[in-house]
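To begin, one chain is listed below as structure tokens, in the form predicted on its own.
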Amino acid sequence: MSQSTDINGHNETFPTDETPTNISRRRFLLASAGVAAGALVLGFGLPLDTARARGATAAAGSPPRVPAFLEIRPDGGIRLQSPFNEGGQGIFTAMAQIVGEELDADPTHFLVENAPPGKQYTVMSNGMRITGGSMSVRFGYTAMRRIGALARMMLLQAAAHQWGIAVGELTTEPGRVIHKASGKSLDYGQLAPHAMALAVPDADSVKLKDPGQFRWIGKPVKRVDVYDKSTGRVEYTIDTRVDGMLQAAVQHAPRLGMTVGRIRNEAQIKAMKGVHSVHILDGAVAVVAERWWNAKRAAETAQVDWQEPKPDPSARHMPTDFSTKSYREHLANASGDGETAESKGHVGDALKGAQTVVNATYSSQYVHHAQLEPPSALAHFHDDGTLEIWLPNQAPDMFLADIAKRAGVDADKIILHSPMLGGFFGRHFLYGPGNPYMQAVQLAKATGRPIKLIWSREEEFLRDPMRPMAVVKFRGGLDANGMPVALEAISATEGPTEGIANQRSKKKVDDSAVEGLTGKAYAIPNRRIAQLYVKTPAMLAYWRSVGHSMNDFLYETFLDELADKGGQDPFELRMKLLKGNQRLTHLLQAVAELAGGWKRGPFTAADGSRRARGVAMASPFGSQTAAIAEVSLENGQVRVHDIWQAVDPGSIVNPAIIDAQVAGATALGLSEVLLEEAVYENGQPRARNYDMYPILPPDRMPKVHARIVESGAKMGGIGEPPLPATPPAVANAVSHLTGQRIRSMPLSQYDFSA
């Protein structure tokens, strides 16, 4: 415990663990703007000071930084500041899911934020705070859960005070405390003023409910977010504006670690319309005006002679002469065993006595994050030296860090806002020279004006971070009866992990490198997975569903491959390698039974087109999924008619959400499988914008058909499981029917017209 002075002179005992306390009778919370006087307001562990609290508010015009999930406002309004992001996937409907459940409030009627930063938002029972990994709901359950049934619990002893009457006498309908025997009844915001003063229960003594009462959990409920999307309410960091900003942009240096010699018009630029001022910055020329566009056009009219970097091994730096087919081709000559990631048995020994050695190399492409709303910040400072910054992220307390280690100021003068995300994908967490956000603090300290800096989207292709490529040898062995005996992969690849540290893992193997090899449940004697380090001259980024999105479709196409050669059926020789494991038995069952039945084809539809169907599995993020895609090829080009998936993440909250999860995360992979590739030639990437790195139209999406199983497992993450299943299924499919074998991606390199 720790203790401060309140600003009327009070002592004050602040607890420093995970313990939910009721802080609204903190009378300095109470003058904060963001609170209403007399609400009930709730937070976990409180390690602030006074100081600290006031400081909150001393930025002219900038809301407080009010240190609570909960409060229940005497208008019987109840605000959450939601520990995580929201960016499209649903996570504020399903965090007033959890505690509406046990408040026992109606969770539609929630005003959901993101919370700014803070140890005290930190939920999950990994440590962690990020929004990522499909970890929030999974991770964030419990403590949620917690928050909501304290605030019940309080809101039932104010009534009992009120009423002169025990608590068990009490119970409670949707937003009221109810008297069954009197008739009596009160709702929350008339009891939040009587509750605030009220002492927080322990913990320990709130009964959780029973998941046979919920009345929310495990419904469809309406999103929260939905209304203020579709009327345009929402205001996204590109949104964003304050009183006397400028705005910016940059022509960055066409390869990543040059740096800027001089403009040779500067001069010119400068005379432009509309245009303030001129910067050099780390690997970019930034243009400040009054208006974005006149800023874009004069950034993108720089003339600038680019320099090479100096030598610096510490430091990345793209090559003139590096090409994405050069560099598969030395990833695919790269040589030795690698660092062993899993092991089970004696692969080479089981190789020796196999009855059929199979033996393919396979890879996978560099894909960009390609989201639609383009990287911008904006950055302000105010006359006390606060920074006041918005930007777009997955990891707010990282950020804030970052912020105030590279601009010099104090992580009590930085207030973070983190406005709703305009799509995750893995684009939003700390990486380097593939963020705006440090250009526009730079920017805003040497104008001294607020700066929103917006990369345009050729600014953005050239700097956005990617997944990693990766080349994979595999060795695969086989008995008399065609059933695999061993299967050995050697993954030459630098990790995502690695790659954003910039240094090889210290534990030898980057797991988010070997994922989706590793933690395969097929019951293969002998295997082991390994990654062979190489280190890439591109930035590299975490992707939906990170290593899982490229490694299941290396495994899961490459036991197609084995099924073939041993005469096997790819659908039955999975159930015979599952075979004891009753869960990925009835979720393999399950989306066969979704399909209408297993059956590969080719067959001819009613359509009159010939068509075959693929199957694949994952095991991501603490879920499971089975995926079943049915094909044909139009004029030479695949077309995805249907994919069925089946989805077990143990428990739910809320099935809608994980319906458009579903849904949005085979988009994605089928983008990945029939389209996305980046693609580099002479240190540059081919794309500036989407004419030359297309994604999934509409008219190739095909129908998805979604089946939850809930297995009662622990439960499993949902936003990026049902991706990577997807792409295998879809390969798997289209090696059928063509009888072309697929070992890498994207499809439109392939040539089906024959």
Given for the second form:
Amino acid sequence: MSQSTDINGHNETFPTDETPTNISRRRFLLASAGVAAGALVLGFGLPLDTARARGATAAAGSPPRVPAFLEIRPDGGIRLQSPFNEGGQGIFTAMAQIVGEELDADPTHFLVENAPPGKQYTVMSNGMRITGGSMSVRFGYTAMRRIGALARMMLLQAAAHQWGIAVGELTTEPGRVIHKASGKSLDYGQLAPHAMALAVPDADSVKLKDPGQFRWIGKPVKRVDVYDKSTGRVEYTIDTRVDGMLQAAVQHAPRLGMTVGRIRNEAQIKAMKGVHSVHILDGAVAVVAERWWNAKRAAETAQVDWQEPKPDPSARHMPTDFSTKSYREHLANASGDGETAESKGHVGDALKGAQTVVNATYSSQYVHHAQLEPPSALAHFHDDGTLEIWLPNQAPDMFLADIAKRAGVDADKIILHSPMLGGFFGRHFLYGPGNPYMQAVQLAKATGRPIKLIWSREEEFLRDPMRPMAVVKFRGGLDANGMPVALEAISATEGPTEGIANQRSKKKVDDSAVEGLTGKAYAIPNRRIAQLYVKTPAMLAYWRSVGHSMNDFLYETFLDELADKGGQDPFELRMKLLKGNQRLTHLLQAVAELAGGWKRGPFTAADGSRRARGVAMASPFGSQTAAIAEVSLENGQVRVHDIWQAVDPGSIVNPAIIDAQVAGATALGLSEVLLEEAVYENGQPRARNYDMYPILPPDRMPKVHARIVESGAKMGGIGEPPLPATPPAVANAVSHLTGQRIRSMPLSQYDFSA
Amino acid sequence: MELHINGKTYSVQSEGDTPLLWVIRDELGLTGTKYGCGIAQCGACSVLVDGEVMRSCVTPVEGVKGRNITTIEGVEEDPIGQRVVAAWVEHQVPQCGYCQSGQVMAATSLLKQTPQPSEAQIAASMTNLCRCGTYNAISAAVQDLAGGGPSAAAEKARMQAATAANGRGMRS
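What would you give as the form predicted in complex with its partner chain, now that the form predicted on its own is on the page?
Expanding to the full complex; the earlier chain stays at the top.
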């Protein structure tokens, strides 16, 4: 047991174990955290020292932390702390559905918030807590169901005690306990005060529902956040505000790694309207002002002598001669067999014996996250040294540890808030100089005032870490019937995981660099997938569907090239290569059926346009996908009319949210294949805003037709999986329509008007 | 300088060339209107000025003094805005939500000028960017509104019932 003492001398104790605990009676701390009086609160233990630290700091006015997970209020309201952050993927609703299912309470009435850091919220079965990798539902499913089931059992016990009736005679209907024999019933809110003193039952004593009895899981439950998001009521990090706050803007060094020599016009910018102070940071100049617009104008006015850094292998430095064009050539010229990531049979022998050998070089491009909310952070040092900070993040505990280390503040003295995300797509992991929060912390320290720092869109595009670029050399061997007997793919690239770590993967292969080249289900008897490590000076990142976002494009378009060389229809070839794989042949048939049957074209549509269709598949994040795209040409550019996509995540929680995720991931995949490429010249990005880095606009959005296939296989992810099959389906259609083989993205770099 | 926003009059101190967006967000604390690009590319900052949509990130504040400005915070005071919000809820349009204030304002402006827009008119007016890819849901909601749409009154009643049961829909 741990102790916490408030300023009035009340002693309150929190248990230290990690099983759910009834903490309803810890009133002082609960009340200060906004928990309603008389609420049933299930929580988890706090470490001893943490609780003591909180007790001490509570006296100085910093807000307390309460390990409350699920709160059932006397008015019947239910508040859930979600271990996963909401950024558009619908996870707050899915969590409410999962807990509500076992609690027997309507999830649409839940109040859901993002839980603070703390190991008690590490509910994922893989021992992590991140919002990413399309993992939240599939890895949090059982733990969240159990919390709901335990709370329901306690409410049953409270009712049993009230009525003097055995628990076994009672049951529940949404939001209330009922005794069928007598017709008596009590609402959860009425029972909550009576459950406050009960011990949480042993986790093994509750039985989870039979899926056949599900009331909400598997149904298109309305999202809990839609009304607030339709009326501007959601507070993102960029909207946060505290009393006494100043605002900051930066001008980053034009190339990563450079440092500030001198600000030539410092006196001038200090004299600009509203400017509070000017600061030199690591690789940036910052201006602090009462209002952000004044800070931004002053920051961009600064004339800075930037200096080249001293050699430091531990830091990334963007050299002046770096360009994406020359880097692509550098990757293409890299020689060697690379490190094997996946191998079967004997690719070399099979190629020697093949009737036809196809050699081809494919490539991917750097892309930006381009989430609509520019990164920001609000840092506030309280008088007792506690650092309270708001920042966009996909992994609160990792961020807290990083801030503690880099700011030199004890982790127990940091209160970290994770507001909802204005889009993320992988943008909000730990990216060193790619995150603004340390700048905000430094400025708050330097000024003694709370600081909200916002990166302008231009500063964001200068420091946004990117999805890697890769050049893949394929060799394919066909037999006399045109069937692939060998496939080799050697990807020259630096993967995102090793890029973020700034250290080559110890396994010699970064799985996140090659996924999507590896893990393909096609029965090609001899194959070898390898990575040829080539370091880049650019900052790298995870981007929605990570390696799959480029590799399924590379593989699936080369597979169509093989099909064409072998005189095979690409759909029929895939069916043949998946023979005996019931799950995937069914999925491929499902997408064809959704599209009204497979037809490759070209054909003339009702509007007179010439169109063709392409097909592609992917196996990302535990799910399986198949997509068909229909395209035509318009003024030399590609128009995508329809995307049909079948997704098999095994089993599901919310089909309406899945439909929305299929539409959204498809849109991002289309944006990548049609339009996006971050181009560097002379060590600097050519685009600093959406004018030069176009993202998919509404008039390029096709109709998206989704079919969810529940094969009953192990539950897979949903946020990322509908992306990877989209770009190759489009490119394959375009190759067929134009007769021009597409081996790189985006399609906007091609002129098809000839 | 005096600004008329959502039926109220505010006295503001910002310089005349400050973009309306930053006056609204920073000086007046109305943060429902969003900053996305600052160069009128994305439309997250859309507000209504005398009923017409404008991108406030490039609108100097001095140019809108004395005019009637509506931000997302005031959109439900307008009967058409109320219907748009109801349609957004009905069609479950938002994902991350960041661009949706601007999308709702753009749709409200369109329907105020053109109560029954054609598909082409909708496409010409609804040009704001959405990185989550909610375009088809947006277009379905606006087409629904163009054809009469869900009953705003019924939707409002449903929402109020949900709100009463809930405290509030959601907190971040």
